[in-house]
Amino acid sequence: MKALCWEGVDKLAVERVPDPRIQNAHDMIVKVRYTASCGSDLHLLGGYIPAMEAGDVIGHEFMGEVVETGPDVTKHQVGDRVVVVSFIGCGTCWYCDNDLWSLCDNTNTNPGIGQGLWGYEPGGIFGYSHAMGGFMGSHAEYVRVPFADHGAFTVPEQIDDLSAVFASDGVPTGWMGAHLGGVQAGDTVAVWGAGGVGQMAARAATLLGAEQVIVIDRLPERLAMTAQHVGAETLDYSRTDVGAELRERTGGRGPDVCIEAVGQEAHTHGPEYLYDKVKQQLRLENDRPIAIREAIMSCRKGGSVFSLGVFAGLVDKFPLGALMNKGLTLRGAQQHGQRYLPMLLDRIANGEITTSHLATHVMSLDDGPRGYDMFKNKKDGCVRAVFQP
């Protein structure tokens, strides 16, 4: 089959790879209809995520049609239209039992790498390096889905394919940031990043009762999209002092909840950006924590900060003093999609959450390298490149 493969830093190629096959009784094979690029894929492309190997099939956000099931799959049958959560959960370990699905104890087949990096290994994820299990990704014609009864969800008839694909990762990731970030009715919430995940976090905050939601970015097309489809206020960080503007809009107190939806390649202007970029390029720090620093400094005293963007390792000049002295709560996670998908699919079906606008560029899998170039370099207003294998 055809697949989009990582071949080195900033090198992608469409190649022929072996078809996936059923390996365990609870597996199923899905023929991919749509698979979306994600900002976290850019970290792979840039070489910032460890344990990538030439020939790895990337992609973790997808939906499609079931074409084969293992003998122990009971919830799905051939022909079902499904969306699959990007993180793989076994459904039986302590973490899955406690709805912490991305921390599954049994799905990361290379636990030693995660243990060395982070103390304990997270769960497995499709197409996201051998540190996360080395699973073949979704930028391919077919995908093997382990523990299919837990990770795949039937798409309601009211939801079209293009809207459903973002329920795989972007929608539940955004929802989790608002939910576990502790958004309460009447809160003011600030979200750094107006990409797909940031927009979904902002929408989730509104649905959870936030009175004011402010999304921060520098790209005018993304800010306009956020205002139109999410209904949030926007703030262009290239034109103002973010901390001062947030204090101005919140009567001097600051946001109650700050959600960082940017991750390890954050951008800003001035010497701080240059400092972090040089240190990252020299591998003196893994990640550029510009947005998370700003979120911590901007949050009101006693507020909550959620780290939703992907980070891989160590950062420099982390404002631990502000975190402690302001009495902040800091939390982060990869997405626990199995926890939220049934509720979120209902919300997409009834129109509370809209997603198809994120697919600014739909193209064939053969155009994968071009799509990633557009996505990475923000060409032609690209918010997400979505591929049809």
Second form
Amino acid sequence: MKALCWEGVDKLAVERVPDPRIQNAHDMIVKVRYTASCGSDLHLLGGYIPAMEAGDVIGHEFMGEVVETGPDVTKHQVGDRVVVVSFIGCGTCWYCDNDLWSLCDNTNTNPGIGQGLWGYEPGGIFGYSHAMGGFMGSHAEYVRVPFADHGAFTVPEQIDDLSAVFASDGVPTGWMGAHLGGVQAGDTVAVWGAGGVGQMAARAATLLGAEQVIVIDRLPERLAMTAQHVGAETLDYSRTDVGAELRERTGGRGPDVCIEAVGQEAHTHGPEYLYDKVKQQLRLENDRPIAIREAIMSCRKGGSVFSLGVFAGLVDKFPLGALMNKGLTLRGAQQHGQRYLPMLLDRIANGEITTSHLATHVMSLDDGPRGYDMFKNKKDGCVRAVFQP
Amino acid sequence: MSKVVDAATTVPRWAVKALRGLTGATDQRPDRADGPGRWLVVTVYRKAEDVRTQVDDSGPLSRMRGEIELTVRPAPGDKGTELAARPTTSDDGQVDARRRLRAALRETKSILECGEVVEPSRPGSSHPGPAGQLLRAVTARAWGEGRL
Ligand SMILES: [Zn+2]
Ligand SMILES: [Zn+2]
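Could you drop in the structure for the form predicted together with the partner chain? We only have the form predicted on its own so far.
Next comes the full complex, and the chain you just saw is listed first.
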């Protein structure tokens, strides 16, 4: 089959690779209809995530049609139209049972790598290196879905394919940030990053009862999209002092909940950016934590900060003093999509959450390398490049 | 070996230490070579009876029964059952024996919790190259490594 493969730092190519097959009894094979680029893929591309091999198929946000089921799959049948959560959860370990699906104990096939890096390994994810399980990704004609009864969800009729694809990753990730970030009725919520995940986090905050939601970015087209489709206030950080602006917009209090949806390739103006960029390139620091620093500094006393952007390792100049002295709660996670998908698909179906506007560039999988170039460099207003194998 | 690891472009320096641990030079302090090896413990989200039955009847631990001792006790907070194993004789600081035991414990947990051990995608890559070959050496051992 055809697949988009990682070939080395900043190198992608469409190749022919062996078709996936049922390897475990709980597996099924999905014929991919849409598969989306995600901000966290950029960390893979840049070589900041360890344990990639040339020829690894990337991609983890996808939907499609079931074409084969393993003997222990009971929920799905051939022909089902499904969206699949990016993280793979077994459904039966303590973590899955406690709705912490991305921390599944049984789906990372290379636990020693994750434990070496982080103390304990997270669960497996599609197309995201051998440190995250070694599962081939979704930028391909077919993908093997382990523990399909738990990770795949039938798409309601009212939802079209292109709207459904973002229920795989962007929607649940954003929802989780607002939910586990502790958004309550009446809160003011600030979100760093107006990409797909940031927009979905902002929408989730509103649906969870926040009275004021402010999304911070620098790209005018993303800010306009956020205002139009998400209904949030926007703030262009290239034109103002974010901390000061947030303070004044919140009556001098600061946001109750700050959600960081940017990750390790954060961008800003000024010397701090250069400092982090140089350190990152020298591999002295592998993550650029600009947005998370700003979130911690801007958050109200006793507030909560949630990190959704993907970080891989070490950061420095981390404002631990602000965290401690302001009594903040800091939390982060990879998405626990299985926990939220039935509810989120209902909300997409009834129009409470709209997603298809994120697919600014839909193209053939053959155009994968070009799509990633557009996505990475935000060319032509690209928010997400979505591929049709 | 460390030179090769440093040269691999897919492996940032901060990750090298972590990966080096998997290439034999583990950063864990070696056990005393004269006594039995350290207990390796895994928590299985199942009842103690189920765990006991599994290790007695079938699976990788039952096949190692002659070389190891086992204990089974409930984990606090309804987290399941702690299954501990250690070699009955000294492993002379050999990491292979410990790796084999870790792998057997993990497999036992996985079989008890979800009925099978999930496999990584095979074949894993179309053309791994030199850095990929190194990574394959690491991933070949990663199941038997870690803190367990
Ligand atoms: Zn993603
Ligand atoms: Zn699990």
